[in-house]
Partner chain sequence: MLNLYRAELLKIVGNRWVTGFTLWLFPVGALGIVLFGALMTLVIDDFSFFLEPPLWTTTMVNVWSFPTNILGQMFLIGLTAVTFAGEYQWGTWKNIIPRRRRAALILVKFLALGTLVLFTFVLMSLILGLGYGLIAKIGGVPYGPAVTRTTLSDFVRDYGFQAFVTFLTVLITAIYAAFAAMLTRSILGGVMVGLGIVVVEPISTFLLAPVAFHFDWTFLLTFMRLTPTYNIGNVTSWVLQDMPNPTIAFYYEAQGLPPPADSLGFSLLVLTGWVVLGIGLILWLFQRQDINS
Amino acid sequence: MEQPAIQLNNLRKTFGRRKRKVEAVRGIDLAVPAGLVYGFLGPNGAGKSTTIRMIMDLIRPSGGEALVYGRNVQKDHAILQRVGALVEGAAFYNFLTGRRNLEVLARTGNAYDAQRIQTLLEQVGLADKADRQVKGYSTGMKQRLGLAAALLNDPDLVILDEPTNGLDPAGIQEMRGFIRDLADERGKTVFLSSHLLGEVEQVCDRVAIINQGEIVSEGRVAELLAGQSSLLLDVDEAERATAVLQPHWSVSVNGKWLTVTAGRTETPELVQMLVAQNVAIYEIRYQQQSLEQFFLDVTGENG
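So, to be clear: I want the structure of only this chain, in the form predicted alone. Can you give it?
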């Protein structure tokens, strides 16, 4: 079995002591398969940034361990050479150009390659602005430059914290395509934290949702949402239809619609039951819960 790109074993982090003690991360166990775009989601204060900092060895855990490709990041810092990261926004020398900033970073990391820098600038959409001083860059442009910086050493694992901050809708769409390309075409693993759940739903293969320092849900996006699907039925006799279906599915009435908690593949069986009882069906709609709605439900943010 291939080594997970990231593996967290009972990872914990506590800040403060005694009455001021705060458990930011409470015993997380998580394995991120290599080659996927993996979403790491949670409300503000859930423990996302703290977890990412421990993965990057920017802060030390209070217990447990963070492994990158099977190696403990605290004991083996060299493994972080396989990681590129854009965390908590990009910071650059404002008086230097975008290109010069990348050159400085590349030389510092012993990874200078002028052609690679030019290629990255083109890929993130900054080729025509590469020779302008960064102080004139917008937030979105700095995010693009930050992504290029994260890829300078051609890492196997790319950790991105809110990579679409400051981007307009067209820029977000471009970033989505670029992130997918990193996994699909270049075989990289992308560990992505974002509050734009609609974007996460479109770009991520798997997600983990963290709330109050604990993982509350994890799995493939399609599988998580498939379990939250429903069928909307417009029938002639709602009461009789409900009586027929309720022994098998959860049914509720919303205006003219019957909402049946069932998957798309269960539609033929459901229709056969109603037809056998002479219930006329005028319309059926399949409705799958969005990742945003699922997130609100599992984190209790729905009120």
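As the structure is a computational prediction, the values presented were derived from the model and not from experiment. Definition used throughout: the rigid core is the maximal C-alpha set that superposes within 1.5 Å between two forms. Residue numbers count along the first chain shown, from 1. First, how it differs from the form predicted together with the partner chain.
- The Cα shift for residue 111 between these two forms, taken after rigid core superposition, is 2 angstroms or larger.
- Once the rigid core is used as the reference frame, the Cα position of residue 202 differs between these two forms by less than 2 Å.
- Relative to the superposed rigid core, the position of the CA of residue 123 differs between these two forms by 2 Å or more.
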Given for the second form:
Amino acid sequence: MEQPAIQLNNLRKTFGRRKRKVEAVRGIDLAVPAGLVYGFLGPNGAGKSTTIRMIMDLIRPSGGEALVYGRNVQKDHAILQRVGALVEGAAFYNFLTGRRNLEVLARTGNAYDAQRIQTLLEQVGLADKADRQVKGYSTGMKQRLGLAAALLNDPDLVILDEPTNGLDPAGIQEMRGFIRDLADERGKTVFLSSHLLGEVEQVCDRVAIINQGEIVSEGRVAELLAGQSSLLLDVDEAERATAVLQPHWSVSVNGKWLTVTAGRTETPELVQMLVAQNVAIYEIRYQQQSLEQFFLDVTGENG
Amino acid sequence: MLNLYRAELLKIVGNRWVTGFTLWLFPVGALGIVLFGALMTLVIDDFSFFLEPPLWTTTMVNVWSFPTNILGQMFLIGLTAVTFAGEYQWGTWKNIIPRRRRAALILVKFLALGTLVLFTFVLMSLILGLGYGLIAKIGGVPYGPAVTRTTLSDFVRDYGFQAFVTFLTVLITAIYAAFAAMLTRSILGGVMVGLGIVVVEPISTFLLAPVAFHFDWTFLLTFMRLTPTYNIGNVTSWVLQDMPNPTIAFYYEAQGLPPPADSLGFSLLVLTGWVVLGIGLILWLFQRQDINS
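Alongside the form predicted alone that was just displayed, please also present the structure of the form predicted together with the partner chain.
The complete assembly is shown below, putting the previous chain first.
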């Protein structure tokens, strides 16, 4: 079996001591399979960036371990040569040009190749501005440069923390395509942290949701949302219909609509039951819960 | 390692305002002095330079005293603080730490700073040494001493020793500033704390002897003989005057005791110990630091 790109075993991080102690990450276990676009979601302060920083060996875990391709990043720092990351907003040497910044980073990683830098600059749409000082770049341009920096060493695993921050709608769409392309065309694993849930829903194969330092939900996007779909029924006798369906599904009445927590595939069976009991059905609507709704439910941010 | 070193040089030299005011100021200033001197020689017949023209050997060796005085150290502290604390302040550690081991990232900063300072002052000494020769030529006065085998070998020895002492001083000052910068994670903090240490350390060194004798705490004398300031003074004294550091002798003589006569080897060993200990402490600190920004 292929080694997971990322494996977190009971990973913990506590900041401060005694009364000022804050448990940012509370023993999370996670396995990110290679070759997927994996979404890592959570509200502000949930522990996303702390987790990413532990994976990148920027923060020492208080307990547990972070493995990249089966190797502990703290004990075997060199494994990070297979990783490229854009962590919490791009940060550069403002007094250097974009190209020079990439050269500095490439040389630091002992992977300097002027041609590759030029290719990456073209891919992220910065080739014509590469020789300008970064202090004159917009946030979106810095993000693009950050993406180029993350790909400098042709990594197998790309970690992107809020990569669309500062991008305009066209840039976001472009970035989305670029991320999918990394996995589909170039066989890379992408670990994507984002608060834009619509974006994650469109791009990611699998997601983990972290809240208050703990993983509260994990799985394929389709699987997570499958159990969250419902059918809306407009029937002549709501009370009788409820009595028929309640032994099999969760049912509630909202005005003229009967809401049944059931999947799309269960519709024929449900209809048959009602027809058998002479309940007249005027309309059926299928309602799929969005990732956003699901996220709000599992993180308890839904009020 | 060569790539990492080049990356560090690109970062330091690329920060033109900072290197301009802390490094290039010296050779550019020297060039200004030479041009001014040449101009004055052309304009004024009895320009005072020619009443006592300096020796090229003295001119070039004396250049190395610039980075060791308090003003020179201030520039160096500024440059070191930017080099180390800048990575925190600009949030750039997060880009480079995953690419290399932390120890290599710190060591290369010291190496780059050390070589840049050496390059700057070699350049400054060449500008002044050759420039004064040019002025002397314009003014038609001799510019000695004559180049003989003995003069050259003496010059190379003195120049090499003086450069070496300066390098040690620079390294120790850089360690102070780097330590302060990494603790405070701020350029300003690094400069302020680094300056504090550079001012307090020599003062406290020279206060240790009178305090030790006054309270009869002789263990303080051992401390004093282990401080960087005392040992840099001792190395300088051995190199230039072929005798141990005389600065604190009068404290001992006042007590009717023989002054300390530590050898050149002892002081070099102590200073090497300080450098190893200082860099080791910084590496230990950095290895344990969480990069949150």
